[in-house]
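A single chain, nothing else alongside it, follows as structure tokens in the form predicted on its own.
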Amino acid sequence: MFDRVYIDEAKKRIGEKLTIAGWVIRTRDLAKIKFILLRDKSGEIQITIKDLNLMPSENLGREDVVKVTGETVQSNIANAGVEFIPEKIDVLNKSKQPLPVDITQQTQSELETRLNWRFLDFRNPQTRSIFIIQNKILSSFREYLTNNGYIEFQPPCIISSASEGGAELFSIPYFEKKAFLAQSPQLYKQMTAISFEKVFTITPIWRAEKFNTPTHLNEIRQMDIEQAFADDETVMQVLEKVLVHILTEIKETCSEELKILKQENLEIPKIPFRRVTYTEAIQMLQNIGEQIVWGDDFTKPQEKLLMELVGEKAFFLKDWPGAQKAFYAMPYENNPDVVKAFDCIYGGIEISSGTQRIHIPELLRERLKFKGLDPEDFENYIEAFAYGAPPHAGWSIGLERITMIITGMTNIRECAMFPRDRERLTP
């Protein structure tokens, strides 16, 4: 379209003739001089207009898109120490006024309003910072696993039956059949791991839970691994290394975004994370008067309490009751009521869960019946382990959940670009 440099680069190229382009943040008049504060993806710059004939005939409004040709000069007045002196200003597109949401940091529109106008909300410095950090979570997750011998695979998102049992699925018509949106890539990552040994995926999943809480969505992104010749402890060690790598990368490369979000003191947990058994956690809570018994799941407030009782921001809860975990979780031989399963609690919220999987067909059928499921509905899955399946294990991290903790948000909808919950289908 035209040669253009980003604002952060233009600030360094003093005295060169350049073209920049972006959105108008605001304008200011001082009698014989005018100012435009311009923004692009890299930053902001003040445009100082001394020749008023250069101003467009139409008044410029917030979020108008303009192209400016001129040069950067040193300045003792502009906050950045530089300003841009234009030779020509072209209006590429006008924005409707007034804006339906406030995209400055001075005030904040209501969350529902911001989500209704999400494309504009992305221009808010805080919202942009959330998703720049989320992008780094994804890239560092993929980087660590790729560099450590894992193969990325793409699971199907349309399935013929429940991946993990239960009725929390969205059904869809599929030609002459009934199908479902995948509630998990679980069965497929197992089927790939027993051949490729070390695999990972980043994929959307859907759950038809009728929750409406600050920590639940009906469509989320999962970051999963599966590993052959591994047990639960093997993949817990992988998980703690992946989490520390992600946090380290964010701290090193997203300092400006962390500052905007007031999270500049991001804590990097020390490896190894503490392992706390489910039974120990129940006892901890009972000791401070919590109404909970062995076999119950932990509430969100109780997860936060456990973080305080354990005294560490990141830790594992392991060795869960089989009734609380999926049918494919490997039971202990000496205590089949307990399975080799774990949750990772980070910042007082469960961000990941995993298990050693059952790789023996006969035992899978037993556990399906134990969970009230019909093994015949899972025969294609069970058959995959009848041809030399090694022991294997894996886990899943919820992308929006981990984003929520790192960025300090209190509502998970802030951490999904276009959230889907019980009420929201647009935009």
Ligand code: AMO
The other form holds:
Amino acid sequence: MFDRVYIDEAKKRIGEKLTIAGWVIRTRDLAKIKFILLRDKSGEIQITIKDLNLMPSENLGREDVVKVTGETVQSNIANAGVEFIPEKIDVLNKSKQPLPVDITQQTQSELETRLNWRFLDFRNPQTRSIFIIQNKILSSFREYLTNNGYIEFQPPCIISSASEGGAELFSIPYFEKKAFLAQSPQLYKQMTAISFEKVFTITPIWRAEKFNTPTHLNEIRQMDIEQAFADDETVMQVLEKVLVHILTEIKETCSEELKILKQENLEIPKIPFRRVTYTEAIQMLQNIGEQIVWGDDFTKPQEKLLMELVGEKAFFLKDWPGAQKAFYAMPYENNPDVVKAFDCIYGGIEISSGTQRIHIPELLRERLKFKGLDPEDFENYIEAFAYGAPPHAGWSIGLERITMIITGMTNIRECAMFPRDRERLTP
Ligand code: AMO
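Instead of the form predicted on its own shown above, give the structure for the form predicted together with the ligand, please.
Every component of the complex follows; first up is the chain already shown.
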């Protein structure tokens, strides 16, 4: 068994014989004394070597992996107030030198280089902080929904038809048939919600969008809910609570990481978030001279402008033109051009969107045709609503987008461990 204690624990257990292990951050040589700064997942400690016979025969370099047995002592000189005095130093593995990326916080390598060497970049405190926060986003999302009666479901990732519009699908050969990578768990969450009532999932999805932007990837993780006996307003209220829960958890448990990322002033938006209708938003933009007409989608800069005009970090944009939203969005009875759909804008970008769904088979067929899709391709899904499907609604949060805003990143690639974009398939 590999017996060792983490550095943060070793720092507290003064005077005990212990073994620690980790990576060499740097070494320093004085005439009769040597220092190794050692890092593991819990922290850093200075190892002070007064008996030079203990030094490994080969010089130690950055990121060499070592195991050290010795004891922690109080120190007036070391920054942390303690240092580790070794009895034995074993080199477990050497690292090639020089390192291809700088993993200290002093100088940052180019993003492309860091992504090429992602496993090393994970040792950079800023990158680590992004993914520790992302982990918290996921666990607090799951925790909130589980505690509030939602069941986690597992959608398939290989599907036979589009759900969000045909243009963005990756197709794959599937024995004698053609299949696609899921672009959303949409159809499956509806089919589970009309029986389980409250469901959620965290799942990868793929979009074959050709453009390269700071807010788009071709593979993302979506955090979705779907709820029966619900309309758009019901699930907007769930979204507000989920977002506030996630932010509160991060504020309480990730203060160190927020500090490293200079986001310690993370605000928790007040519930209820403001609801701005699509029509009001168009008027706001037109009033300041933006070129936009009713029916257009907002550009990313216009989403940012709207945030300034609305004056809130988080708000909803609701009641969209049907042409802008997917075929399954429920139209208003008295105004079928407008659908019960919403986006949540947070930190100036769309982090989530949702709708009340159409639960009436005939209306669904009609809307599919209106969107230029063939109802025949969706028969299996449409049939699900012919056997007592309650009104239902749901939404999806893009994991990488919400991570961007919370961690203050301007490029979404920073927020995917192994991003997939138009150019990048490795690592
Ligand atoms: P939508 O297509 O708006 O809706 O996606 C929901 C959320 O997923 C994220 N997202 C993306 N993030 C990065 N790169 C992309 N290419 C990308 N595409 C989407 C965004 C977006 O808000 N089924 C519906 C949701 C629903 O109605 O329940 C859907 O997928 O954060």
